[in-house]
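The chain below stands alone, shown as structure tokens; this is the form predicted alone.
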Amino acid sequence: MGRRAWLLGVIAVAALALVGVIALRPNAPGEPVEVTGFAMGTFVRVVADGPRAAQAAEQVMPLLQAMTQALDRFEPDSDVSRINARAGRGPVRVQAETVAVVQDALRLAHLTEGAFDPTVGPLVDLWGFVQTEEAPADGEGTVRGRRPPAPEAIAQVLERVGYQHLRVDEEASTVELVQPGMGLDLGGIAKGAAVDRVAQLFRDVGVERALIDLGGNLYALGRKADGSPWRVGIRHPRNPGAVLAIVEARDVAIATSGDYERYFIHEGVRYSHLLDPRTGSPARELASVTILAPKGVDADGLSTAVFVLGPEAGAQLVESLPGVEAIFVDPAMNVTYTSGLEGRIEVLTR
């Protein structure tokens, strides 16, 4: 079964984003408008085509920066930082946007019975999956100098992880972590929520064709200019320059979770940031999972949850969800997918 990867060319975007540049290329008659930059901790590339595309494109980066300021737990004054600072000491009034994202996170946590859990922050910190770097030449991972925590330390931290202790009051616009020491982390869902917001920006002005890429969280709006569906490549988890499969996409969000994003290798074993909130350790049955869903927030959260659940339970969950499909890549680089992708996916040789 398969997992995350994309065909979009982000090299040019990266060159701009590394120096903090935001570029808006206005569209001449008959040409698309393009936005590139850096937001939400990742590279951004948006291409849209339509008479009012430029109008919406001007709002893309301000919207993403505002969402970063609200949802990033490493921003000192963000809503999430304020929620975490008051863990165990009562509710915190936050923006309506934050309430909506936390509600989606709780919905997915219940749906997946905790395979996705937005209170996983303390566990991520314990494992050291916070700062990443370019993969070193020795192939030892994107997070250096790490080793697995002691089982006793994992057990202690798990006492502070549990979506059952996260409270949301939509009417009062408050969010609360009930137990002291808990930590909300919306990193597994925030980019998906942002993709939805950007897609809605374009829909609101009547744009019918756009491709939105937030570091691999995609939304394919409409069709390409020639009327054909968008084609998205599924990255090879062990060879960044290779593609394992190509899937057709139209009016759908796509997100991938892979064990190549943040990981370290200790004594020959790969440990990725895709932690099972129920056990406290990395999930290992898959190398990547790609989810296609009507909403970006669902594609993003489910890609994490299905990776944790593994190929059998993950496929069973996805098959039960209307409009949702999955591509699985196992550690041997075998690609499988759910039934709704028949005729829409081309699997390439490994």
Second form
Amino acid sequence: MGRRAWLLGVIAVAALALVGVIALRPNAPGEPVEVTGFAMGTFVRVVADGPRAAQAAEQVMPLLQAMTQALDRFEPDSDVSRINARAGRGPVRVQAETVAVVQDALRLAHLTEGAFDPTVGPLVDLWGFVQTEEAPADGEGTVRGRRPPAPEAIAQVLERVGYQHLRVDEEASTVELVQPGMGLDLGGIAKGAAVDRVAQLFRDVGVERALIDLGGNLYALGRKADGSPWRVGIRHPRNPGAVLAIVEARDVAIATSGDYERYFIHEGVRYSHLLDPRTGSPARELASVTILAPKGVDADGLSTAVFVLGPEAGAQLVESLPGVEAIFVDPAMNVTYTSGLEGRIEVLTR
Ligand code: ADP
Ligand code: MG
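Please give the other form, namely the form predicted in complex with adenosine-5'-diphosphate, since only the form predicted alone has been shown so far.
Full complex below, order starting with the chain above.
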């Protein structure tokens, strides 16, 4: 091999490693298997342990790529894109997987009385929180040079938002947006739904220990090798390197919605991608919400919804849901949490 070709090879490998396409390490006996990659618009990291972990690990990236293909509204041929293209013109036949996620989205919309609304697509577009192809290098999602839309524009777009006009027919395997101009956006729960599918992959082959992380949507399966529970850090919303709290986790999903993922600052006010469907503007009472729940899809959807509801209504909802807990970080970086976390959380001084 010529020197130039060799050098190119090295660069290609380094570039692949950088974008983290897929790195699957086979596990020697007693060693955990690790999968890293990029899917559903985010970084993926899975660590699992056990004799058949490698077998399940091989299926992780193909599964996530298939889910992205179905659920991402920026993929031209995805189920969601086809549903959106036919808004106001009848039902669209989709995969059973998509039907299931839309049903979960509707269940959460009803539960949160619309604080979670999977039809926020047009509003997300109006505010300009359009997903970028690649995650920014610093992991931050600042949108520069943007300003809030005019109130009249918001009011107009809100007429096309409303989960009451989203229909799903399980038997026929169809989904329909009843009004023209509507747009389905499953960005608030797709990663959580994917976490559930990945956890199931490992459970199906009898894996007892795994930590699944899809861009901050986690599932902690079993315990750590030394028998202690997993310990999950809650990120400081204003200091990417710092941790504000550590929570113990075992057989539970954990999802965080924060105003630091995608946002812009205009005249000193922070506008994030977490939109209140009642006002049409970003919710502003909290800096982040972390939800612990038995299912990833609920943790993800509820983290978005509770962020929108704010600390009082949010805590009230979470306290009413068995097995669900929440950690709130307010704009002054004060940490509060629901009653079930007493003794399972350590709040660090900031
Ligand atoms: P992230 O995807 O950044 O981890 P979330 O899970 O909270 O965070 O999802 C945020 C995404 O959900 C937004 O980018 C948008 O696509 C969508 N979204 C924003 N507001 C709402 C809402 N009120 N209900 C449902 N989905 C929403
Ligand atoms: Mg969410």
